[in-house]
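Okay, so here's just one chain, in structure tokens, the form predicted alone.
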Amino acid sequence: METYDVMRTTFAARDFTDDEVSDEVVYRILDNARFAPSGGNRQGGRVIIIKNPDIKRQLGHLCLPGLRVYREQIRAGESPWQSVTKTVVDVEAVAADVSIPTIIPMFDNLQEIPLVMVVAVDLNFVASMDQNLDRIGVISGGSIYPLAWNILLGARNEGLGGTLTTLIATAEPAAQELLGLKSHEAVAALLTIGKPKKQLTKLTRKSVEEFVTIDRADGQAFTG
């Protein structure tokens, strides 16, 4: 596929028919993903294809009680999971409650799903520039998401389709001992990947008038 063709029909597919994804794909998807940028080129991040069906249910089921503190937050009005203003939701309590319902049902059956890898960073060799800084770091990131998008854009030129989730993260300790990472081994994403039931081929975003301005956040808008 044609690379702009790539960008723009790489949607958040969470419903995969039953074909498998071989091995030889999977190399080939992470053989050209590796390229991906990384802070100082250090490349401290790893990923570990699950194919224990088990192991797949369990991080899905680990994934469940950050789905219900999403769910509820958007309930009561708010952006999930910000970290800006303070939540309304008791997140302990929603967290816990396993009579509210799945808005994702793949997370309740992810041994089903053909293709799941974790994506992972040693935060040694992550350069955390806003570290200092009082709000939730976000540079870290960029050491480790180029790679994961880079996954699923190699994905969608092999005629699938797949989503990164991060709400791995909220149970990254258990995670991690499931998993065999250590500590300072964060926990970035979640992706399943498989052959989409059906694939998107319009997308809806902000324009780039929306989003870009020249010189200053309330600089004009640039129209190219």
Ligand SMILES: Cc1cc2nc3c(=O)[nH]c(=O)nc-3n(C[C@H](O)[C@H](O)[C@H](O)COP(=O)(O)O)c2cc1C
The other form holds:
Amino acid sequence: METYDVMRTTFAARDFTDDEVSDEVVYRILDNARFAPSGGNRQGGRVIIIKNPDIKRQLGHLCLPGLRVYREQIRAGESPWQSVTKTVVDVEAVAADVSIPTIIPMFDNLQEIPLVMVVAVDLNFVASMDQNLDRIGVISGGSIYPLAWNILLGARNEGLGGTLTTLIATAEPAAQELLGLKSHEAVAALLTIGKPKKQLTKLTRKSVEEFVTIDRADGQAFTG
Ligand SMILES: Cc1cc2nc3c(=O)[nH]c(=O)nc-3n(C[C@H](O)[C@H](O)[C@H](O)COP(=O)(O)O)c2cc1C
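Provide the structure of the form predicted together with the named molecule, given the form predicted alone shown above.
Okay, now the whole complex, with that chain kicking things off.
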């Protein structure tokens, strides 16, 4: 595929056919995705391909408490899981409330997803330049998400689709235990990949003019 076509059509696929993804294709995707950059080229990323259906199922279920919080924060008119203002939601109570419906069904049955990968990063090798700022960290993710996104771009190039999900981080200690990761190996993403039942081609995104300005954040919109 053309690079720009891949970039414009890699949507969040969550509904897949039963088609398996062969190890040969997975290897090819990873063998290209590995050229993603990381801070100082320290390459602290690691990928775990989950083949065991029971581990897939357990990982999906670990995402459910965080997903309930996500749902209730949307219902309360909040941007879910934002870190700037205090939530009105009782996070602990909501997380434990199994009567709250699952709004993203794939997490109930992750064992049905053809290809599940967990992307982790060893924080010993991450330059967290914003660690002394009085806000949530952002920079560390820059050393791992290019790899995760490259995997999804590669999957799209192979006629597949998938979603970068992060709810698993809300249950990181349990995920680390399940996967044999150490406490300094952060769980950055869980990727769900397969052959999408439907391929979206028109993604809803802001135009360049809506988020690009000249010289200052309050500068003139860039129109090209
Ligand atoms: C950092 C990040 C975290 C995300 N976390 C989740 C998640 O936990 N669960 C999920 O179903 N989708 C998750 N997504 C997928 C987004 O919801 C999706 O990319 C966005 O809604 C755009 O969807 P579209 O490409 O189909 O338009 C995440 C995406 C990103 C980039």
